[in-house]
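To begin, one chain is listed below as structure tokens, in the form predicted alone.
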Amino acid sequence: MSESTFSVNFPTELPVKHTADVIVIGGGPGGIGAAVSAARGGADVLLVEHYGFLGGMATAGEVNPFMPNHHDGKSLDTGIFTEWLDRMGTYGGRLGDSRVFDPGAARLAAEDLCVEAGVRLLYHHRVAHVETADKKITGIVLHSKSGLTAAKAKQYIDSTGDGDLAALAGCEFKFGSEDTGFAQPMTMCFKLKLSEKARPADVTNGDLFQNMMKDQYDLIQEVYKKAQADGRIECPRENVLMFRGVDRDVVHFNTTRVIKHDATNGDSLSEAEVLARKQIRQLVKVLSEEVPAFKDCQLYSIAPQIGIRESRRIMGRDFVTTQDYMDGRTYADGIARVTYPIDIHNPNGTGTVLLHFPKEAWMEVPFGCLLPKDIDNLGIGARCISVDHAVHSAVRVMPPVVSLGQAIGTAAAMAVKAGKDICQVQGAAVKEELIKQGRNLVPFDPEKQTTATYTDEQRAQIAEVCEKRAGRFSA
């Protein structure tokens, strides 16, 4: 043994305190549309979270607000997460019938989802290794306060969004752009409320934020460029994004950015976190210095983890890439429809990329991309589908994501009644079944397997998009 390795002796037999039909690993969008479609499928349901609630970047995030995925002014993610969005609601979790929402609502209205669909919640615990044979996973080993336990099912979804699950069993995959090797950067979300000691004496009622930030907006980018000048703030982002939250008075920051690390290893996620908080420490400090709106300003959360874009992409049995995508082809397994665009943040530093499909135009994601092409009853319910680095950062954000957990909860569904595997259920059939259940999807069209038409300069920055890989920016 050399001094930089240590020996152990782990059990050889562990307990199986846990049987299911299907295990989903995952609590956030994906998993929450797994475990619930899986579970109105008939089947037998557990899903496991390592935090004690559920939400993932919506609530451990606390990423704000959802982004839009609409055709024709219509949500293209009809289902379990419009109905996530609407128990908010009910909760006061809501702005009116926008998608910002309070982290807290999205955490009940997630679990209730799960309750009264039947699903059994498993929290605190973590998977730490898989048993494989013939290409099927035989069980798992879940680590908790408990120590190490065993859980075995039928059939299992990764909804980890980094695909730890898959990893686990061997499961091939991508990691970050295919020019730089980087993912896109992780940021960590916080909140100011804003102080009423603030508000300009001709400005006597109303939302705070609209009433200043509005016009002190363009002070807000130009003090923040100064010190990132100065070396005062140490944030590679090109600007201050911000967001109106809930309340009034409260703004959502999406501004940290910590890049060239890596979500998958422990020791630079740690080191992840301390940077990003490092920045909220000098965004605060020079705002609440430098910007009036934001004189008193009082923090009002930080995000528990920091949120994370994109790590591993499993690869599976279709693969879509970036000219599928901006040509906005269809499929006859067509389980998701996405018109949210390439949006694509410098896994080097500094610059976002975002392009846009022709208003008329939209994409599918085959079902053959929640397949891993390695492992029979393994299914992913997340971000980290079979797609390359471009078309990730389309299909990575929570609404679609969501739709992705929908469709492959159901076929996990299908899977088990018919006594078969999860590859083994036909996508066209499954896309059958999700219209059915309110799905905002149509019927394939083999005549019109390609939805977008370009102008000659829209062609050249797809052109360019697809030569540089989306992975090159200036610094």
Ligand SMILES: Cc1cc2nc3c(=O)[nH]c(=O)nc-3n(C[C@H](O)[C@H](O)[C@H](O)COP(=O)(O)OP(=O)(O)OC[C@H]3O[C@@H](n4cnc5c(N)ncnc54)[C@H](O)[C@@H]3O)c2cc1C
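Since this is a predicted model, take the numbers as computed values, not measurements. Think of the rigid core as the biggest set of C-alphas that the two forms share within 1.5 Å after superposition. Numbering follows the first chain given and starts at 1. Compared with the form predicted together with the ligand:
- Annotation for Asn9: C-alpha shift under 2 angstroms between these two forms, rigid core superposed.
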Given for the second form:
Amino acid sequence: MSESTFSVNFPTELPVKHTADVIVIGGGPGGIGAAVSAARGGADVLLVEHYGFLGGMATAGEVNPFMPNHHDGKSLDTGIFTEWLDRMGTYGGRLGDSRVFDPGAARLAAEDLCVEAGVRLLYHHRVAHVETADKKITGIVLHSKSGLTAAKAKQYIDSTGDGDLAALAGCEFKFGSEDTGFAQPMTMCFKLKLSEKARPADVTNGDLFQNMMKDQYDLIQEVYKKAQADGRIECPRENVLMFRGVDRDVVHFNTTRVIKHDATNGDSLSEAEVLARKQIRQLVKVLSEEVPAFKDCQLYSIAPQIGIRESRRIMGRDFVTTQDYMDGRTYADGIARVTYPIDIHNPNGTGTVLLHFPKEAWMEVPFGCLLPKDIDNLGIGARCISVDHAVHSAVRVMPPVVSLGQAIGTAAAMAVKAGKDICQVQGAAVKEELIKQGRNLVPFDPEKQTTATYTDEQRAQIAEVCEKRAGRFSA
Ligand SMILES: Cc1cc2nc3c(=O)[nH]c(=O)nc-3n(C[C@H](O)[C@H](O)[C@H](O)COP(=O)(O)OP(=O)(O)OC[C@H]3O[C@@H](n4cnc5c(N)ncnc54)[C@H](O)[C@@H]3O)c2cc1C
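Now that the form predicted alone has been shown, please provide the structure of the form predicted together with the ligand.
Below is the entire complex, every chain and molecule, led by the chain shown above.
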């Protein structure tokens, strides 16, 4: 279909309504880490967010729980992530000491951390255009109810998840799987509240979720597969992926799957929303009619927007490959540690690959993965860093993304203090600063640049087994 064109006369002079040392675009997990750390480092920070609240996928996507990213039983994301989680607890928005949280509490807690650090918040604004000169961003255009306005900063951080700011600045990016070009599928999360009458009789006073999973998990999967086979459910996911909610009678579903859609294409994203809600209607109907635990259940919540796992990955001054990940590579400028598995929901349909590390291993993200190679005063504080498709699937979960944000925000403040651009800050110095902030990082040991000790044969076996394994606990 040929597209016609339409000439417009956009204003060429715009009022500069906002200035700051550091502008962070996007207030999801990465943007929270970036804005809070840059402000704590002494920079004047403006955080620009499309929604009227913070949290990104944790709130607008109702993604839950925070996935484990641990080593030796300890969180690798001590710092702004653990502060955020602890603060949610003060609002009753956390299930005990677990990583299950309430999205409302996540909004409040994120805003608390930002406001207390002195971050200026600008909600309901979206970046629409970027001006560059000599490999630098010279100013950006924001769109809001006020129309188009300009904003300027010394350093910029892209925390949009999709790399919108970097792409508008002309940075090179990769998209989706190297094989097919499709990104991981999108998923719209929703929650069902079990009805009092229909709860399995023996679980009325116990742990409802665990008992339901024990008693009715197999039935749920059977009912789902049958409905999928006869076309009553059009979701291509291999199984029903469920987690507990903060409330004991609420079940969280990470089950819908919209494949071969592009989160950076407006039409495609809009269509994905409609397809996902169609799947929710089908799932709720089948589960409430055919699974006793869900009889008379109540539709407790649907995420305000479809969840986006993957889109652009902005090419940086360093790049981490699957081989680096599997080796458990460490770096002198390793600013985040990750043990979360490679977790790829099939971009083409059914199946989920989960590829775990051996117990002793972890991988590090070098600082250069957060620095777009094409622009000097821009850093990435979001999932869209310079790694391949499989490594992205591991580093994308929320706890390490907050830590990536904390690293780039710290670097931005260091750059402002030194009168330099963010790309001139030494990664090893950022790492040192992060250790002082209490991040669970270890000093670089040149004798130990790989932490995983499996053989090539074991690797091949793991990969093969994982290919076949359904992702029951994946994100
Ligand atoms: C369905 C699904 C399930 C998942 N499950 C889990 C899980 O169980 N546990 C876990 O830990 N992780 C999970 N993840 C991964 C995790 O949620 C995301 O990878 C993570 O939130 C990425 O953080 P981010 O800050 O990079 O981006 P986002 O969370 O997407 O935040 C980006 C923010 O930027 C704003 N924004 C975007 N574009 C613009 C723009 N142009 N202008 C202004 N603002 C903009 C958005 O409104 C948003 O607030 C899941 C992801 C999905 C999609």
